[in-house]
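Below you'll find only one chain, the form predicted alone, shown as structure tokens.
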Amino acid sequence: MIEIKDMKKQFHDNVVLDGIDLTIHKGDVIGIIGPSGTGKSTLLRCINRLEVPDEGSITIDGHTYTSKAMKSREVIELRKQTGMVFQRFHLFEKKTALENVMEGLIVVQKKSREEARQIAFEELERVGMLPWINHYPKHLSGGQQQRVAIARALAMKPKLLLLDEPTSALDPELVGEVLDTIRNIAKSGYTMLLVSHEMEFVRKVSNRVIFLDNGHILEDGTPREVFEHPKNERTREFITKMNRLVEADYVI
């Protein structure tokens, strides 16, 4: 069980989280929804120390990580249990497909090349990009490129998967590959926490959608509680806003 407690975080006057309170349990995938610059990539960043919370700690398996002041080793330790899926994709240029995998497996756990390169492999077979294995990122498209950095976050075999926005950087037509792939680990039963504006996919694809506005969780639910059934009124104008821009997008 993973449990966020109190977690707080302000840019000068600029409230983001203010006091968020979320308990997960494993095989959880919660969906995050809300406006933008409401706070939902912050959270993320805050859980993986991407960014420093003001206040507030996160506990995994029993372990406490607090807002004060952490070691080095107490981030990477946190960054180990915490793998984190960016919007942008965040690969190393110079290294093939392959390489990025195996990168962290042998920085940062200190795994042998034989050990990393089999995990690598086994990775990237799981996300469909065996085919790739050597290809350089520039001569890979942008739902290869992503679908390649979930990967690598797999690889590390986090206990929790943080995933921001993973296809807001891709063609319209490069979305579906992502989510599918996205699709099939949460199948598998990983924990994981997903950022993202695609609706009807967090609908499908979550156990749990959390709808934060203004630094606040103001509903947590299961998909049709907060879709069909808000309790919120914030969160029935959002939810009919939404519905409204797809349905003008299919008219168009």
The other form holds:
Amino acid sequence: MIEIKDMKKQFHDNVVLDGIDLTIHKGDVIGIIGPSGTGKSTLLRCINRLEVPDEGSITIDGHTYTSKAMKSREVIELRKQTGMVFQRFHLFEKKTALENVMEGLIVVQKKSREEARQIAFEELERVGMLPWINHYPKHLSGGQQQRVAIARALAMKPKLLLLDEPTSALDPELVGEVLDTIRNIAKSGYTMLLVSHEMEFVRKVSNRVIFLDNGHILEDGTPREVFEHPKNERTREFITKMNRLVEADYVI
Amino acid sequence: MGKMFDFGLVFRQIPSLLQYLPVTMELAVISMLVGLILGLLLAIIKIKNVGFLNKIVNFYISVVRGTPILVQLYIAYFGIPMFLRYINTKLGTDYQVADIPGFLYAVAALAINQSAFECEVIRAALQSVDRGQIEAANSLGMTYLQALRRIILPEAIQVALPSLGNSFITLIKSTSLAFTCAVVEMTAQGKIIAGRTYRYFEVYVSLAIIYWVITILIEQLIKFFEKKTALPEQVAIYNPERALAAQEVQAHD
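Mind giving me the form predicted in complex with its partner chain, seeing as the form predicted alone was just shown?
After this comes the whole thing, all chains and molecules, with the earlier chain placed first.
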């Protein structure tokens, strides 16, 4: 079980996270939705400390990491337990797909090359990238790069996988392959926090949806509850707006 | 009086000048390596913006870049022994100042000079690496040093290579000033030869030819490294069937 308590983050005068409390159960796939600039990405980045939160703590399997006075050893410890998939992939440009996945296993987990290779193969196969393991990021399409990035995060066997708008930087026709990949790993029992604007996908893949607005969690429930019976006025507005984008302009 | 310009001598004396090529190259290579390491340290201090240290580094770079290399060589040659003698009398140590070879003073001055220029080249190269990749490395649990070694440097080197090559070429020519520290390298040897033959002009032409050829060779070497560090244009599709076969073999082992 993972518990986030009173997470706060402020950029100058702009309060992005205003005391977020969130309990994540093992196997939860939590979709985080909300308008732009409401701290969805910041929440993920604060969880693995790419952004240093002003306040708050994270408890993973009984070990609590308090944001203040965290030693660099603890930061590494925390990051080892969380995996991150970025909007813009951020693959290592000078390394092949295979080396990208092996990197963390060798450098951080101190696995032997052979063992790392074996794991990297399995993970790349899972995301359907086996034919491209010797390609460099510049040879790959955005969707392929993102699948490698997912394999890279999964290879570390994180207790919590953070996906930060994994399809927002992709051409529309490439979104599908990445969503399929995420759906597959969701099925295999990974605990995930997914920030996405693909409402239909969030509704299908997650077992719990959170609506974030102005640094607060306004809604927290099953996809059905949040999408069909939102309690809050802001949520209703947002979801109506989103639905309008999906619906046809007129029906014959 | 013989010929005005002894064309044959220009080439005939090249071998005796080349005897001192190793000294020139040692000076250049050692100064380059020390300068690179120092420059990398300075660059990291500047990037990480380490408060007070940062100010010292800026001052250091300003002084070193703002004074001629010839002056720096003289300062090293006269200043370091003076400083050591001062320490000897103050702290009662026993450094044999007279035993220190001039070569070391020359390397010290050249390396310090080099580090100030290298620092800026390296800093620019390190900062050219996309922040996202560093974040990705961090998110995997890598420390800054691990990310630096495994991710940032390999990419930065490619960016820095042309500039570093350039500054190495400059450095090789700067070694011709090492005579100020009583080091006999190629140019000093040329002067010694000319002192015997009075053919100063021919010696300088010979030296010009040698330095030029070395520069051309090094340019080629840099081009070779640039090609070597570049990513391949195309990569063949990996054959999954062969991979499966290989995995089965491993499973049997």
